[in-house]
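We begin with a single chain expressed as structure tokens, specifically the form predicted on its own.
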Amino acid sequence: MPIITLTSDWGTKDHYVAAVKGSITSQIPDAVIVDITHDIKPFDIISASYVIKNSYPHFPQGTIHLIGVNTEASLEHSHIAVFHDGHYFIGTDNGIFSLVFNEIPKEIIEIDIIQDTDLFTFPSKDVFVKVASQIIKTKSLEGLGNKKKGLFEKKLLEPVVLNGIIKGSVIYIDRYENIITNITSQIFKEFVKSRPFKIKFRSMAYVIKKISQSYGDVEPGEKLAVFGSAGYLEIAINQGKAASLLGLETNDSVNVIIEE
């Protein structure tokens, strides 16, 4: 049975999720549909890329991932189908794919198919599902359009190591309001080693001096730093909402400072 995942900014209040699922089951009756999330903030491709990047590798190869975030096509941002790492991806080339992948995908196709309606506001239903159906039939991207050499690129800020400081930033805030930074465990270990350090954020008003192994390592209501399952440094409050209570938002600075 083919697996199709859905990631979108549609929410669950309206008809959008149901309409896409209805279209899938009509065209691909034996499909297994998996909702990754529909709670991405409208048009937030950075948060969407974080979720997809940390979700898709856990699915079987051959899975088709439909990305319904900021899907309107233009001359600059075309609809594309991608084959990468044994998975198929369908969405809009608006920068999200360049954030999901660490390298240029094996195959990129600019979609050129005739949709079944003359309305162009809901490509996830009217284009992407049709593309998924064809991929399942052919087990390839053949016949979907013309090959593209690259992706529309959008760059995230990378952590910078300078003068005894890892200068990082917030890239995602999850449902629990845990604050995920772009500082990886690899960068942290390579730079900090066994030296004492301070993690500072929010105009240097808050300081954390150790890495916890789990959220429960501190008392409820206390702040902590931990490396989450995705391998990024997180700032959290045990059983609390760190983002709100600490006043941190996406793109805010988080620095790791070596104490000499």
Given for the second form:
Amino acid sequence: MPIITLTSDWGTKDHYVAAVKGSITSQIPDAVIVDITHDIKPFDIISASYVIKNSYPHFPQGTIHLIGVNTEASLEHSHIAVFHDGHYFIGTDNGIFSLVFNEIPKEIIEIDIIQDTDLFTFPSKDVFVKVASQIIKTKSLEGLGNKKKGLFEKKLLEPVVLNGIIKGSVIYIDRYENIITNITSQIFKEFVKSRPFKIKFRSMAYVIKKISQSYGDVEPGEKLAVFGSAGYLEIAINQGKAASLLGLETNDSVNVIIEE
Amino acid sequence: MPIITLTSDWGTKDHYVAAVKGSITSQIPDAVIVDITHDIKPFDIISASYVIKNSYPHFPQGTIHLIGVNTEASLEHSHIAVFHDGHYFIGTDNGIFSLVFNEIPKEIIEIDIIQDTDLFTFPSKDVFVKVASQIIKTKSLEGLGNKKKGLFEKKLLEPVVLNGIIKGSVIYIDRYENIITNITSQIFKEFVKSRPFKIKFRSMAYVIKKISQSYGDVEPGEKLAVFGSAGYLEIAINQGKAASLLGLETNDSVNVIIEE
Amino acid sequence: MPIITLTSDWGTKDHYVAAVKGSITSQIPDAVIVDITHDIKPFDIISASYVIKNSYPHFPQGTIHLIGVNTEASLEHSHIAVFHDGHYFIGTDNGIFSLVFNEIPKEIIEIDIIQDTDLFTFPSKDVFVKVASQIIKTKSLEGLGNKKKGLFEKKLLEPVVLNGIIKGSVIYIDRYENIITNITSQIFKEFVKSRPFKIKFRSMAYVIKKISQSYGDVEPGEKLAVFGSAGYLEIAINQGKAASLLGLETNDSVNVIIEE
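Which structure goes with the form predicted together with another copy of the chain, now that we have seen the form predicted on its own?
Let's see the whole complex now, leading with the same chain.
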């Protein structure tokens, strides 16, 4: 049975999710539909890309991921279908794809399907479901449109290594108010090796000097640093709300400093 | 596989949705359950009817729609099953059905199933799931109870055309804070034809003089009017929250005036 | 098709639910996944146990219930799998199981599965899904680990009968703000029999003297007492928000007094 995931900023109170699921059920009766989330903040392609990046690899190869965030097409932002890492992705080339993938996918198609409604359209329902249906039939991106070489580029701040410091920043805050930074365990290990270090944020006020293996390594209410299940350096408080308590927001800086 | 949709005001934090899904899974093991929404404001049958009206036509013929809003039966408001437009609907005749359908359905049955619990009942679980199971077996409303001629009537304000003005009102505000009015594209076209017009709301303060084809037709932050995917005149702000910014709420008036 | 339910405090905005559903879809392709709720307040095992207790019996025998609340294992709180009442449960022995079951289950296994990641783990995805997959294969708890005799005990206040009074308390407030107490219909009937009684809460301010059969037994806005579909004494206001209006919170006392 083909698996189709949905990621969107449609929320759950209106008919938008249902209209898309109804269309899928009508056009692809044996599809298994899985919601990634519909609670992306309206138009927030950065959060959406973080969630998709951390969700899609857990699904089986061949899964189709439908992305309904800021989907209105324009000359600059076309509707595209992408095959990458064994998965299909359908959405709008508004920068979100460049944030999800670490490299430019080899197969990118600019979707060329005529919409059969003269009302204002809802691309996820009127275009993307048809594209998904087509992909399931051909098991490829064939016949969907012309090849495209690149993606519309939106770049996140990457962590910078400078003068014995990794200068990173907060990219996401989750529902527990754990603070996720853009510092990967790979960058951290290559740079820090086995040297002593401190993690600093909010000027001098807070410092963490070790990496924990789990939240329970510190007492409830104490702050800690872990590499989360997605591989990013995460600042948390055991059973507490780190973002509020430490006063950290998206884009705030988090630095790793070597102590010598 | 039979498809059953759920629309309710149960929210998602309690066990109500799960109890109904568990009952469906127990009684109809091959059912595909699709949530329309469970985030209807408690007892708000007007919003619920708007969401159902815009959701159900996207599902395949034969889909069963279970409506769990204000379901307690009384002498005036009986539990009913309806077959209309190729779809089955199960709920309470509290006015919601009269709001979902533009005409009185030909097949309305007053449900006559005895509940086998002496605890306070939860009709969606204790009655409606059994009815759905029965409909799936007979592919009809047979044996569910007696025919009923009409529906309990609840009427929304319809737009009125008077002295060169369409006097409409706000019927729904979606999660993006787009403002949906009761003015359909049909009424608008018949009345306006190709004459110049202006859309007015909140006394004189705001005016829109054209219908856009998409949100992107205006700059981010600018207001616009479109016919949404459901066919209603919608006031929006490109990537902005129209309801808050324009100060419009449900039931506020929105007029279309011919300029001559 | 095996049914797997999910109950968690992960919320719906992040990738946590999707990561688990993706893992299930990859490892158990024919699984039917049903969300109980993901809106448990972080770490709130008491609410979680109330929701699970009232949800699981509606599912078919053999259903696997995955519990993702406060899952981090420690020496005191191990990962366990339980077979009870025809259902399988997988989670962390943090007290939640002792709250869900009225008696100690006969089959409790301490899970002994090595995790194959050196990143900080997400037990629901990395351990519980594997355990579910194993249970589906063997239709038992065989090979999962060693037997365990008891559960980590967390006790809720039980209602106390003293001097002609049932002294109960509020255990849960639902999305309608209905107030659920720990007084079961069984305790109530055994104690009250057919004698006149009054239900008192918030010192002397409010009194209810009868048990209603449905919310509609009183006028909208009036308070009432019912035995809810879960069998607990519930204080409600017909179409109103009882908890706010009556000023009752979780743990507040609710007494039933015999009038003689």
